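Given as structure tokens, the chain that follows is alone and in the form predicted alone.
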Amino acid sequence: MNAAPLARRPLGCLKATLRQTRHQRLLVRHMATEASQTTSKPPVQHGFYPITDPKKKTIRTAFAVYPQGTVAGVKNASPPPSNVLQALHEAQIKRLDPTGVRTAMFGKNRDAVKPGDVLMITHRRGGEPFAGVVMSIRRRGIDSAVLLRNHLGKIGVEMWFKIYNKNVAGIDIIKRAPKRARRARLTYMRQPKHDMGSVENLVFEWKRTRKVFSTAKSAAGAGGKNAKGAKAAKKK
């Protein structure tokens, strides 16, 4: 019964030894080719990873690998900042908001805009300005934005506006909240119980106090009447 397995065992051992020797030969050949390739390649001294161009048969660079203490291949240059993204955001904010008014308006100081205030944002591309209640303020550097809610045609509308967007021409504070809100996000205003409704009456009152509805002719007429009244008073 056991004669057949015993007879096959020497043949199996021979196959295993032949397989091991073949693997060893392949490994030695692979190591020899790798050593020859590493010795034949020229050393990279310019700090770039070389790639051969198949058309021109020349070496071109794919990307740079700068050593420590160099910037863009310039030696003895100032090292990059620790937080590169924050430095980039600060440079962009300085370019888009040179006066720093918007940064102070949506900062964390005492006079900054807070949730619950009513704002009106005007766009450069035309159209009616959008006014609404500040529901949330997202402070993310150059991506800082504010969420406004208003009613248009008895339908609640919410819009996000980027603070540093170049298309935003102006941001006006229509009304301050009577007291500071306890929450940073006034999402409960979406419920009918806490919904403030339309803010058109507040915008109309703000424009009337700022004399937005007055024209140049009316202003000139008012100036002429005031001048006539002053002359009459002097004659008397």
Second form
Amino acid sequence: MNAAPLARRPLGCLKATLRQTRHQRLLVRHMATEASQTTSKPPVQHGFYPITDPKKKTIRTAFAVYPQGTVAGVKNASPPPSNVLQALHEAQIKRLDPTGVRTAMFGKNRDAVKPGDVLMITHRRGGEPFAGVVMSIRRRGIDSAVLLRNHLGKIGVEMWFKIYNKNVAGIDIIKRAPKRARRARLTYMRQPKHDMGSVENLVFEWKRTRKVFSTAKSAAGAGGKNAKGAKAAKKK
Amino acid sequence: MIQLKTLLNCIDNSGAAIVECAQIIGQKRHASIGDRIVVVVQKQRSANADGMAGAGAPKVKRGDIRHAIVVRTRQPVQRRDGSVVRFDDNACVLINKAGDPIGSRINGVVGSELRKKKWSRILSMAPMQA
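Follow the form predicted alone with the form predicted in complex with its partner chain, if you could.
Every chain and every other molecule in the complex is listed next, the one we just looked at coming first.
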């Protein structure tokens, strides 16, 4: 078809070759797998490729090339361990509580804190330490928290504290419950009939006894270090 | 969770004892600690109410419409570090249109969320914060 007009129109030749290349490109695009098998693969440089904005000199967008085998669904990738979450929680607890004091403090042993005990929690961010009766303990691995209730100027205040929080500088046991509480959550303490009221006098008493039994130096650092505070409280 | 018709304690010495929420300013949801609301004074504080000695003449009367800042809520409020605070009542402090407190002192604990919401005048007046 093209042979006859070729002589008259030399540009037609160019047109034909262009059409041919276009067809070839289409073929490659449609049969990408086929084409890649035939052509030699360029070496994959895996890494992070930022594309910077020439005007602002900031990263406009970026993409990452991962080594082969990391794509989801690849057969040869090893299956994840069965208890991933548990392992993660353990690793996080180990990072945030290297000595294991807080884990022991809120564990399920005899010495552990129980609902009905009175705790004092010191914040690293300054502010008054918050003391209160333990109303419930929420054991959820790294998210473990404790609910304290107190009265601040005739108004009941309840606070949840994460026990593994880095901002929680110290947890001190002010007073143990005289009798084991028969509930896990002492929500009945919100009723006026069962409300313990303020624990301020208990805290005051505790501070006085600490001053008597300890040297001036350690009394000054009371509550500063969690480990020290917890151990001192456990001895009593 | 302060919304229309919620009754709040007024804990300053402006003369109001119980106020009712009439509108929440600046948002479509319920109000929390540090939010500004419009209130109607429902009950006046008697002359010699406890803890308000030397209050003088009440600055607001029953039926007055004023602005107020929520300082305590029964609804738990979560903080950035995961700790949660919950008070046993809903309370507020009356302010004028410019944002200055009407009363000269505050009687009771307030939430420290006020610091984040830039109500440091109220925080400095409060005897304690939780």
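Numbering follows the first chain given and starts at 1. In this text, rigid core is short for the largest set of C-alphas that superpose within 1.5 Å between two forms. This structure is a prediction, so every number in the text was calculated from the model and none was measured.
Provide the displacement, in Å, of the CA of T21 between these two forms, taking the core as the superposition reference.
That residue's C-alpha sits 35.9 Å away in the other form.
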